[in-house]
Structure formats: structure tokens, C-alpha cells
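Take a look at this single chain, the form predicted alone, given in C-alpha cells.
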Amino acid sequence: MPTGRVFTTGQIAALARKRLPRAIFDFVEGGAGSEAAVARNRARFEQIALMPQALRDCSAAHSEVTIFGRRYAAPFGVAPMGFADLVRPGTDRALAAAAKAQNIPYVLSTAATTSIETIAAIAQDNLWFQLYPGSDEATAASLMERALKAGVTTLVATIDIPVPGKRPRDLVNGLAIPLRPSLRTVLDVAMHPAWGLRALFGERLGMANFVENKGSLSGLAHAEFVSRQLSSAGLDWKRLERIRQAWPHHLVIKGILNPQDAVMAERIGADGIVVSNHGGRQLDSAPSSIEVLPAIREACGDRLTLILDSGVRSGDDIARSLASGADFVLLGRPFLFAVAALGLARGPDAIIDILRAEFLNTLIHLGCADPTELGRDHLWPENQISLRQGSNR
């Protein structure tokens, strides 16, 4: 599939930087604090070398995997992303449509700018829903009920926002609650007229999944309610147990880095976890997902499905994740940058094609015909990541 001038996620991000106002690019790319966690995510991936195996019959090599009883075309999906339509009106819909067409999961965020019902009609059975349990149990229960009614069978409960992360880029640009855009931001938007016109004439941005819950609130009161609902302050394992009891299908807990928390997730009956530091957007001093993944695999064995996100940027990274113990991977920023760089019609399919082709290329170089064949034998040196003894995953 031709992609014009771009062939990697790095090239796509560079093009997106040119086409987005600085405040919007910063919102997507930026992280917490000094952004050490964002840098650590990439550095740890780049330290992992993969050992090729020669003269293996890979003529029937494929990228398909089965997760939660469903066969997908590739071992990666679209991570939940709030306010995706800031990049371009219709981003949520375009990504959902591409995910359905190419048969990968699309994880809709509680903080999405498009409703569960709208995306369910597009993504259909490729839709997962990411829930911020928040402070209001009734609101969370309503969101779960809507997701269930819409046909969602995989619920992803995010637990890693006890308080909102401090993101200096957003503070400088005025992208905070309440919204106070800086003069520089206003001038920068004026220098990106295409983005400005789309934002002006597109649908009004808002968190569509909260409209029916707190529609009577307006302005700052509504913003403050949403902020509380996106926070996991006060959340505990008993609350997660109640969610487990209420949700009749697959439950995934997102935002786990500590092996002890992974064990607790297993104990309450979760089907899987997302090993994640929220893309470096919460705790700047947190370890990277990929460096803690082996310890979590050791703690949980094969009893939990392990999904990894944060810092994944290439097919090599997807292979590194699977070799290090993950069953599946989620990516966020590359999908938003693809829409910014290549548009709604072309961007989502292009990024999926790039990542899938890169992964398959790497898989074959490693002498594997199936993603499930990836394991610690493909890490070099083998002991660079200490994986559970006696297991290839």
C-alpha cells in the first residue's frame, strides 16, 4: 500500500508536527514532568536486540493472533485516546472504521469526543470500551450498561490516574481545566488555517459519553465533574471487584506496572491487564512498561492475558513486546499522528499497514511463521530480560 513520502511512524510524526498547531501536537506528544518517562519508554525498547534465526520455513508466515476468544489480523490494536478529535474532527470515527476494516481492536476512551453508541455502529464487534471508574459509581455503572447494550464484550478499566499528571506543555499552552489558551497558542492556530477551519466548522468538541449523565451542568462545573470522573482517587480493589461482578464479559485492568498489582488483578478475576505507564503522561519517574513486563509475566504465569502499551512505535517494538512476554500490544500516538499527517481517509489504514508489514518482516527475520512462536530465545543476549524460567513467554 503506497504511503507517499512516509514509510515509518517517525516520518508520520514529523509530518504531523508541521500540520498541527503546536498546542495540539504538544497535547498528543507530551508527557508528565520533564518527560523522562516518555524518553525512557523509547530508550528501553531500543536497548532490546532480537536474534534472527536462519533457514526456517516461513513461507506461510502470518500476523494473526487470538485474544479473548477472537481472531485478529495483527497482534496490536488502537489504544484509548481522549479528545482524539482535537487532531481533526472525525478522528474517532475514522480510526474505528479502519480498525473494523482491517480487523484489529479499537479501544474507545471514556474521554472520547464520540459516543459509545456512535462508535459501536462503526467498529461493531471490534470495539472494546475503556472505562475510567471515577468517583461516581452511578456514572460508571451507566457507562458500563451503555457499553454492554452496544455489544461491547471487552471492558478495559483504567486505574493509573489517582491524580491528574502534571503536563508542563499543556500548562504552558493553556490546555487545562479551565481552558486558558496562551497568546502564543492563539497565534499558532492562526498560522495553521486548515486545522483552524476544520475545528471551527466541525462538530463541537466535548466528552460525548458524559452528556447524558451530567447534561444539566455547564461550563466549569461540567469540566470539574469530568475531571473527577477521569480520576481514580479513592479507587480500591473492592471497587474493582464490584466492577468484575457487574461486568459479564472480559475484564482488562489497564495501568499496572507493579507485579503485586498484577497478582491482585488475577485474584479479583480479571481476564487480562494492560502493562502501561500511560505513555509517560502520569508519573514521570515511573519505569517503562517493557522493562517491568518480564517480572509481571513471571508473577502471573500464563493465567492472565498481558497487553502492553507505552512507547511502541514499530513492528520491531511489537515483536520485542511479544518476545518479552506480552500477548498483545496497544498503540496510541502513532494513530493520531497518522490522521494529522495523512488525513481521515488515508491515515488510519496507512499506519495499520505500515505496522503490520514491519511486524511481519521482523517475524520472518526471526525465523517465525506465527506470532505465538516469539519468545525469550529471540532476545539477545537471552538474559538481558529475565523471563520466567521454563516458559517461552
Ligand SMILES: Cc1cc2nc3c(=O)[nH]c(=O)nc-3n(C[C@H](O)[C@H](O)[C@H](O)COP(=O)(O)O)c2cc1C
The other form holds:
Amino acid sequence: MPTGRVFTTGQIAALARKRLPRAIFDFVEGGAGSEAAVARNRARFEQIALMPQALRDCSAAHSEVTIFGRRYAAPFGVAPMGFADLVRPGTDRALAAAAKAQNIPYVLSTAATTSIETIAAIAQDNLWFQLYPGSDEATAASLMERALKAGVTTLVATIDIPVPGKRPRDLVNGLAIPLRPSLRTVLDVAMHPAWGLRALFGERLGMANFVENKGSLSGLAHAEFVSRQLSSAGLDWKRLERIRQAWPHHLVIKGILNPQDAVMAERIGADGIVVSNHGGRQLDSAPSSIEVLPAIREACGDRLTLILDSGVRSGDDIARSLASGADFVLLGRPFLFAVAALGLARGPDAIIDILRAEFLNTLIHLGCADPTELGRDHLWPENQISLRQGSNR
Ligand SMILES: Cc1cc2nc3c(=O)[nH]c(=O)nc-3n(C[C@H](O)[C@H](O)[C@H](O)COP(=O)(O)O)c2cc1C
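Show the same protein again, this time as the form predicted together with the ligand rather than the form predicted alone.
Then the entire complex follows, led off by the chain already shown.
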């Protein structure tokens, strides 16, 4: 497929599959276990029908939304993704630059191979920082301090890794710690020389946000330290409460599916949550975010800002999420595939353009001029009730 002729995230993913060594494509695309949660994320979105409404003046329709006191160009942002530069050196930076230019949030992962300071200089006030609180409170405190100094005002604490997800594709490819690439993986890299050369001659990837701890530890001990720090094992709500007290700006808790956990997040004073099953990468039998979202909205009312991720692939999915109770969404894999398929210079802007244009198109079909007009009335068949009652928003 020529790169000028991609119009959807599906086409971009198909092109990325050709461009990347199999192990890297699998690392990004793969999920936990049988990948039932990954499939469920898509299936549940596709089951939601949105009811159009005709002859409403949408000539001034726009995609802008306000979240955490800040106006953004569209109701979506880039989800935090560790090791994004495996796709191509410079991926974190290119995505951050496009997010800034097009005014959407860029969430930098604790596990990124680019430092908070480097990305803050690029994304500026469009940067959110994702924290794995981890077992070592001093390390978490130092990451928060660095984020604060870099001007971050939205901190996203991820809590859905009590144990690492079991991802069979990575195990087969030998893409796990310690790294033991299979022969097939080595041969496959040889078949993708452009990727191989960039990996060989580009900058060495390292855990850029853990430099402080590195000096005192051996290589393996450092890797073990980092992997403990990326886990939420041993954390409890008291710990999250201490993070709440220490962080002076907006706090978002990422990785919630259970309405009771959403209520707890609200109780400890979080400003928002990310309703997420980690893109199906953790618990294979987890429900999809989109199916639990209405129950979470019901449990929290308007007191929490609800951000949804996992399986969002189109403007329709963004509208489905907002109509089902979300204020905002994040996407993960599509951004990495855009870089793989279209390159650093074109990929990030192209994917943002595609998603924003699709979302606006859907919004207008639904008879809305502003994203905040989306609501349960747009969900079919749920809107039958209000139609019968003669509601005419
Ligand atoms: C390659 C990859 C790395 C990820 N790394 C992180 C991470 O470091 N921190 C985190 O909170 N979530 C991480 N996630 C999960 C994403 O933030 C997000 O929840 C998920 O990708 C959303 O699903 P989607 O990819 O279907 O859009 C990662 C996801 C992928 C695909």
C-alpha cells in the first residue's frame, strides 16, 4: 500500500506490520493470554450504534474540549507507552512535537526511553506525566519532583500492573527481560534492514527516567529495580492518598475498571481516572473499558473526570466513548503504528488529522456542534426511551 493512500488506523496498522520486524510489531500489538481482552475491546465498540439526527445546524461544529482547565483541539490524546522508541528512535519526541503543534495532550510514560526534561522542552504545557508509583517511594517522589519542575500539571498514576501481564507473543519472540531473542526474531530483524540499521546506529535505548538510581547498581540489579518500580505490587489506597497529598496539581488514576475502585479514587481526592484494561495487555479475561464505563459514570456522577482508553480506533469510537459517559479518550497503539508506517515526520501529524477529521464528521452526523452535546440519547437502542417521550434535545 503506498504511504500516501492510508486513511484509517486499520490501514496504518497494516502498513506498520510490513515495516516492522515481527517481534517489535508483536510487542506493540500483542495482548495478554489468548488476546480475548484485545478482541473484546474492539467487539464492544463495534456493537454500539449511534443514532444520527438530521437537519440540525452544525455549520459551526468543532472538536475542541476543555479538560482540567485547559482547552484542547480534540477530545483525545496520546496514551503513555514505554519503550516507544523501539518502533523507531525518536518516536517519543516526534509524537510529543505533533501533540504540541496540534494541541492534544501527550502522556509520557515512566518507562519511556526519553527523559521527562527532554519531552517537556518539546511538548511544553501539552505534557502529562505517567507515574508507576512502584515499591520505592523515594524514586516515585523524585520522578514527581522532576515532573513538577518540568512544568507538568497533570500526573497520571498507573495502578493496573499488580503483576506483569503474560504476553505469549513476547515470550515466543524472546522479547522479555532478560532479553533472549529467538532465532526467528534475529532472522526477522535481518529481513527489515532499515529498522535494524536504525537500531544499530541510533542512540542506545535506556530507561531515561531512572538515571539517578543507575550509578549505584549493576546492570541486572538496575533492570530488576526498574521492573519492581514499574509494578503496582504491594501498593494500596493509602499510598495513593500520599501521592494525592504530595502532588499539587491534577491527579488522574489510570487502570480502573471496577466501579468500586472509581469510587475509591474519588474518595482519595483524584481529579480523574482512566477507565482502561491497559489495551488488553494485562488481564485476558478483563471487561472492556467501554462496557464498564456507564456503570462507572453512574457510580461517580459528575464528580470525576472520566478518560477512557483501550481499543479506540476511529472518530466513531471517540464519539461512542463520549456518548457513553467519557469526557476524553486516549489511544495507544495507533500512534506507534503511525510512526512505523509513515515515519517520524509524517506519521504523528497524519494520525492526529485522521482521528480529528473522523470525529468531527461523526459529530456532525449526530447533529452536534460541540463534543459536550454527546450523551446517552445518541446511543441506540437506549435512546428509544427519550424518543418515545418526545425529547428533542
Ligand atoms: C507498547 C505499549 C507500551 C505501553 N506502556 C505503558 C506504560 O508505560 N504505562 C502505562 O500506563 N500504560 C502503558 N501502555 C498502555 C497504554 O497506555 C494504553 O492503556 C493502551 O495502549 C490503550 O489501548 P490501545 O492501545 O488499544 O489504544 C502501553 C501500551 C502499549 C501498546
